[in-house]
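Only one chain is included here, represented as structure tokens and corresponding to the form predicted alone.
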Amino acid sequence: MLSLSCKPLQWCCLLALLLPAWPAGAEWFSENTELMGTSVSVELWGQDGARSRELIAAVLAEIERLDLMMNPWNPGSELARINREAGRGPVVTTPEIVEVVTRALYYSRLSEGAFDISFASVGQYYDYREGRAPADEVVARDRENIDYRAIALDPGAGSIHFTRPGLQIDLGGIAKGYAVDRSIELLQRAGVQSAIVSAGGDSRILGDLGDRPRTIGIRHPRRPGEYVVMIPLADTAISTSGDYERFFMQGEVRVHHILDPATGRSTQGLQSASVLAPRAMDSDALSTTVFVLGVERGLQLINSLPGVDAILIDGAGKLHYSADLLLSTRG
């Protein structure tokens, strides 16, 4: 069952008070870092050391390859090296990132293209830290370049081409999620069995604290610190889409990072969009669907797919739960 709170407390991720019965000598190792432009952590429990901290090491490293792989700003990056070249002919790339475009155009077709890569043709002219938004004029001429059916990917040939010159693409809405998956499967083929790997709003929960799940907070859109729900988890994923990740005020305007396809202006509505589903792939392209969609469509959409649920918050700070989710606060 769902537990509602707004108190302080210190972390996202809160161990329950009562340790597992596991095997003496058992501990939990932990490392944080800042990785794919946001704080990353990785827990485990083993009971030897020093293999713990090398699968740690080796999950950072992993996520490291992948930041490199899948940053539109860094010029060195497979993912820049696309967005110069796809709009001139077809660009073999990297498996994995056929495999992330892959998901990413699915979610594309079954939200109709509120879930869309391409909305980096117009969000690379937004600059949330100097608090600059392209004017109309930009807007208007490059929001014809926000379209994911212009995207020719061949997973046959490993390859990929912008059939728009002008199109440009950006994962940020679906690879770390992704590169949280790949953490998790990690460890698995280790023999790890109880874990969680946490790239900012994205976490996937490996197993759970043994007698009891893993309990994970869903913070105040707008109470730094403070957390709106708790939600007892184990063996899942849940990802966090929210208008205060990366924004600025224009006014009374909040600009922020999650972009509507169809405007290229910042989505309205929504305060923040939680998804649970098996893969933090799916809940992470997931959350910035609904977050986009808004409460009634997006609701509609989690509940027409098997084992995903959402816990939403709108823009006067009301809580919505997916069919599911609403059941089990009732229960």
Ligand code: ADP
Given for the second form:
Amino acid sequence: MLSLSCKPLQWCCLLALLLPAWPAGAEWFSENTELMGTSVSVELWGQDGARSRELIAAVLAEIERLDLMMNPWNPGSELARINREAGRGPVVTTPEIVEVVTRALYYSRLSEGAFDISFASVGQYYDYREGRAPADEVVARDRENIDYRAIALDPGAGSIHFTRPGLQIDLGGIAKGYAVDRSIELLQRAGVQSAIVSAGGDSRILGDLGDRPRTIGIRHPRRPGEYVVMIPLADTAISTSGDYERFFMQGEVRVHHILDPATGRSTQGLQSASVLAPRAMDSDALSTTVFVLGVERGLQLINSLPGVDAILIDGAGKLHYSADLLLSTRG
Ligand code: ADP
Ligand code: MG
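Which structure goes with the form predicted in complex with the named molecule, now that we have seen the form predicted alone?
Okay, now the whole complex, with that chain kicking things off.
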């Protein structure tokens, strides 16, 4: 989870005075709500109050629409229908789901299966709120259904088919980023030049604060309310995956919501992985991917992707940076 380090409404008065390049009378408008199982916030810099509030409402309606479509726990959702029917044959679905699954499969191939939306074949048996994990027999039985190669997507037909009948998918590692991108695109089309949209640990920043970038904090994975590093950012997306948001302890083992597809169990290694990328769908999928891959393989992957950076916190609390960030901190 990320959070803003400054109080935007306080800044706005200051900025209105200091920045003649920004239209006089403009101010920050914002709204927070609960959607996609997390807290969502939209903040934009606008001149017209009624228009700005209308835009924020349009963004929240769009996120709600995607939430209703992609929530696997809601039996009425399109994703739940896919999970019920795609094991029997191709299911024609929405362009949004086709787009998200296409990108998810791209990251599965790129990470050789570390990112795999079919983790849900086993993931569906975890209940973090109730502190329940599936028994070894259940994991052994269903682990073979975690296999992205058994997700047959036909973009021309707009259909999806599971070639393993027991396979289930969950877009929790990528859908929030997609919703954030859709929101920013909506604001851009409306002419907004400065905004930030966040859904849980996924944020995208449009523009800057006029004369300087925003400062975003990366949370301390073991000390709630504290930050380990603050980074100035403009025109980028940033996502953080951590083992401290949704978890319970089973003896010494931290059972959390990111599963290693190879074992069907929570990964043990990193405490936090933050990824910066131009688009939130990519930073979201990659933060989950790197969390599974660990420090060495994770940084290797990030360093191979132009325009993508990462800040990782290992099991001992040590920070690791991708190559470009190391260069910029030394420079
Ligand atoms: P958050 O949902 O807290 O923002 P992430 O973006 O890291 O955090 O996503 C974690 C979610 O990703 C899990 O709740 C689950 O829905 C999904 N997930 C878990 N393991 C995997 C995996 N190996 N590949 C793809 N998605 C995963
Ligand atoms: Mg993610």
